[in-house]
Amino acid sequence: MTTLPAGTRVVVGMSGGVDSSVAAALLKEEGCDVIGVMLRLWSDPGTQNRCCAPDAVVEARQIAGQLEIPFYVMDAKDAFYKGVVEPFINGYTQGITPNPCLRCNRLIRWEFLLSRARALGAEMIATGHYARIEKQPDGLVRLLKHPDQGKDQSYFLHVLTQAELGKTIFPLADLFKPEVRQLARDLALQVAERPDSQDLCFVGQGGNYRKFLRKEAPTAFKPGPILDPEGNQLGEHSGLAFYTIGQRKGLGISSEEPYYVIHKDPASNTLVIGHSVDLGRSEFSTRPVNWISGEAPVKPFHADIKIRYQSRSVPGLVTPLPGQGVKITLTEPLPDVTPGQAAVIYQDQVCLGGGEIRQEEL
């Protein structure tokens, strides 16, 4: 699994779920000096953040006790709110659709956790993410896709740097999810059958982010005109935060041919809708781009581009731009190129990096 010397101190980010629990167990079995850490994150008052809910804390603590490793719950609420929640609110206010998990990975699950790991005397951190790290002869590390393509999480990890990846272990790098659950059963870990959580963690049960935003960013729900591509008004929307690019349902406009959201203009509070022929973009820019190698390319190159975690990769041309950005030209238009989401760049199995899709290019 790894080539760490016996006794290497490793802090494992634990969530009370099966993946992080098995990751901790594998490192302990390998002879590492394992410490379990759960980060206590901010949640909307009156709700519980599912990443650190009381039952998750109890389960993580029980797993740590079973593995006979130390376990700490560390307060990251302020850092999480400032680094993740505030930009999420501001993004919707500005008419984009942010992905808070990306900022959480970079600022909390790596930057914050690494600082706390150093305070505990740990040399490395580990998580239950499904991705691979490959060290090169020159000392650089590459981020690779996981062989279980249905679980691969390299998309979410494109925000990491050499310094962070160089201190990271992914114990599940070569394991498929059914194998991870079977290992948990073999180890008699009570979380073996715990389902995966995919909803937004800080807005309460069900992940109702619109209810959360109504309270935190009421200006994002100001009614405005719905226009067609020619500028004709077709109706009125109830707030730009209700809509995302490519959305078909909930527009309230009757037509023999379905309408889709093709653009949001926060400056004029306008929603633009069109038919399928109007949907889809093949050119956009991302800025800034995090290059995992630490070096930005200087010439255009061909790569595969992924614009959503669950979307398929599409071939395209990546052209460097001044100011740490790139222009991406896809070989085919995609219907859900959405400002605020990330475009992640791959060559074969290697994740090169990625950046936020910009509003001005749409």
The other form holds:
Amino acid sequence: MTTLPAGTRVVVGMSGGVDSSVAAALLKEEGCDVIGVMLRLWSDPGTQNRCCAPDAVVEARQIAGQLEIPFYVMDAKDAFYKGVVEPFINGYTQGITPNPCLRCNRLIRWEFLLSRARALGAEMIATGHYARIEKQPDGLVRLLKHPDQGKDQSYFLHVLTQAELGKTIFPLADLFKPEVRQLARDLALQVAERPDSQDLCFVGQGGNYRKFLRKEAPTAFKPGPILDPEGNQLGEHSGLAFYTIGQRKGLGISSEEPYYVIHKDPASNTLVIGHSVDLGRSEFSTRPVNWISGEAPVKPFHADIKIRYQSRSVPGLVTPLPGQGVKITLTEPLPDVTPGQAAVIYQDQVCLGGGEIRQEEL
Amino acid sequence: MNTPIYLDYAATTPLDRRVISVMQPIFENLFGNPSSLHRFGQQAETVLEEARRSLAENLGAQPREIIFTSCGSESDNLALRGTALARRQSGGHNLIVISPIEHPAIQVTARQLAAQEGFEVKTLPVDHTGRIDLGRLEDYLQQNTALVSVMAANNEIGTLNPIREIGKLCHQRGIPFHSDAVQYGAHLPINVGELQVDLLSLGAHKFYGPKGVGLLYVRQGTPILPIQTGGSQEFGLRAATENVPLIAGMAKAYQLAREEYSQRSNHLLPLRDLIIEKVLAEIPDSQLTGGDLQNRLPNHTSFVFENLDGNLLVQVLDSEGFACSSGSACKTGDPAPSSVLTALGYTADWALGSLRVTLGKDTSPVDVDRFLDALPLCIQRAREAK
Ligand SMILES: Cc1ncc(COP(=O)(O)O)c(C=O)c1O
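Having displayed the form predicted on its own, please output the structure of the form predicted together with the partner chain.
And the full complex, kicking off with our chain again.
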């Protein structure tokens, strides 16, 4: 799997779940000097952060005990609040729909964890992500999709740099989920089968982020006008944070042809809705873009674009713009191009990078 | 990584083989209940009472003044709750006086007695090392003082308190005096008469005895009520079938401590002083916390380092094979400055960076050298990560 010299010290980010537990077990089996680490993240006071809830800590500690590796919980609350939660709140205040997992990966699960790993004398970190890292003859690494396309998590990893990926191991790179589960059973690891959750980890049970935002970003909950694309007022919305681009339900406007949210304008606190013909977007810009190779392309090129983790990728043309951005022109319009979410650029299996979809172009 | 080196003897100590040898046959052969009338019970009772006699003798106490408990925390609870409630019942005394550096077994118990039983709790003034200001003690020895509890030696910062002097002042006013000697008793001989205590807590696992057993010395005539009620074991002060093998193990461990105190201290003191000297000289922005060399446990060193995450430092040290602890460390990664250091006036940027290194009879000079060689880099790495 890897070609590390025996005894190489590796810090594994552990959650108590099956993926990171098996990742740690595989490295241990290979002869690495494995240290399990769980990061203590911020959560809304009075709630538990799902990623480090007391149960998860106990489970991860138990797995580490079974594997006979040391396990430490490290405090990352401040870094998480400043790097992830604050921008999330600010994003909503500005009318965009941020994806906090991306900032968390970059700033917390890599930058922060790598700094802690260095303190522990480890050059490498490992996680239970489903993706592959390929070292090339020139020394650079490439991020590739996981062969289990249904599990592939490269979308969330497009924020990483050469320096970070170069110090990362994905022990599950070649394993399909059923194989990972089987390995856990073979090793008699007492892993918790927690369902994968897309909920926000820091707002408490059920990921009720609106309740959280109502408190933290009150201006996103001010009622305002609902307009059609021509500027006619059709009704009143109850706060921009309640709506996402492409949303159809809950607009409270009756019409023979269904209405969809097509635009949010925080400056005037207006929600623009239209019919399906108004909805799709095929052109938008993304800035800044993280190029995993470390080098921004200069010429336009064709690629596959993914605008949400769960959505399929769509072919398009990527045109570099001055100043770290790109213009993306899709071959077909998509209904849910959402400012704040990431557009990730692939060529075949290779994840080239990606960036945040900008607000002002819409 | 080399074989890990254990430098956390204030947290707990390994069992002495000689203690295991005493407990083993009792575990295997002597299962009787000491309260039973038959010979099985009598055999167990003989062992139990021999342990009580031996401990009493080594403490300068009477056997019936020794109450066996399950641990140091329970001894503290029995002393505080039992005496506070008895004093209120007999004389309406309503004030509990403690020091600000008590173990949570005292602090949290006092807080609960305040919240649920309506006691008033006052905290004694201390100097920056945590030592009681004797000059101001008398202000707290009032008409309504139910009891005073001051630890003999602090677990986190190693400070020794002037127990005898505190006891004398309490006795002049007829106020019961309790001292948590869980750390003290592991290193310094105790004579309850000389120390002028009415109640004193010990826990066996700090002196190479087993976990799960402790004792409370209760001077004859001290007002105290049981907090665990039921059968009449332990002179009616603690209902429960006695754990005979552990109690015998504690007696043996204390006997050994008694015999070896000076030998152990002679071994520990130069190592302790070397660590203190080297750390202060070689680590920038470091301070010794707690007692000076005269008023400090012989195995105990504790420091704060500015601008450092103590939790991380302990993890870094562990990954290099050195097992230490930190007052702010917590296994859930949710650090808070220790209440002891905060009470002594340390600000968070110092108090969060605490380190405790405590030695034991099996710590070798080589262990200490290796630790001192490794520490500067570990601290640097922890600081760089901050
Ligand atoms: C001073 C002091 N008091 C009380 C205790 C509690 O003892 P135990 O763990 O036996 O309950 C300890 C040990 O942690 C201690 O150091």
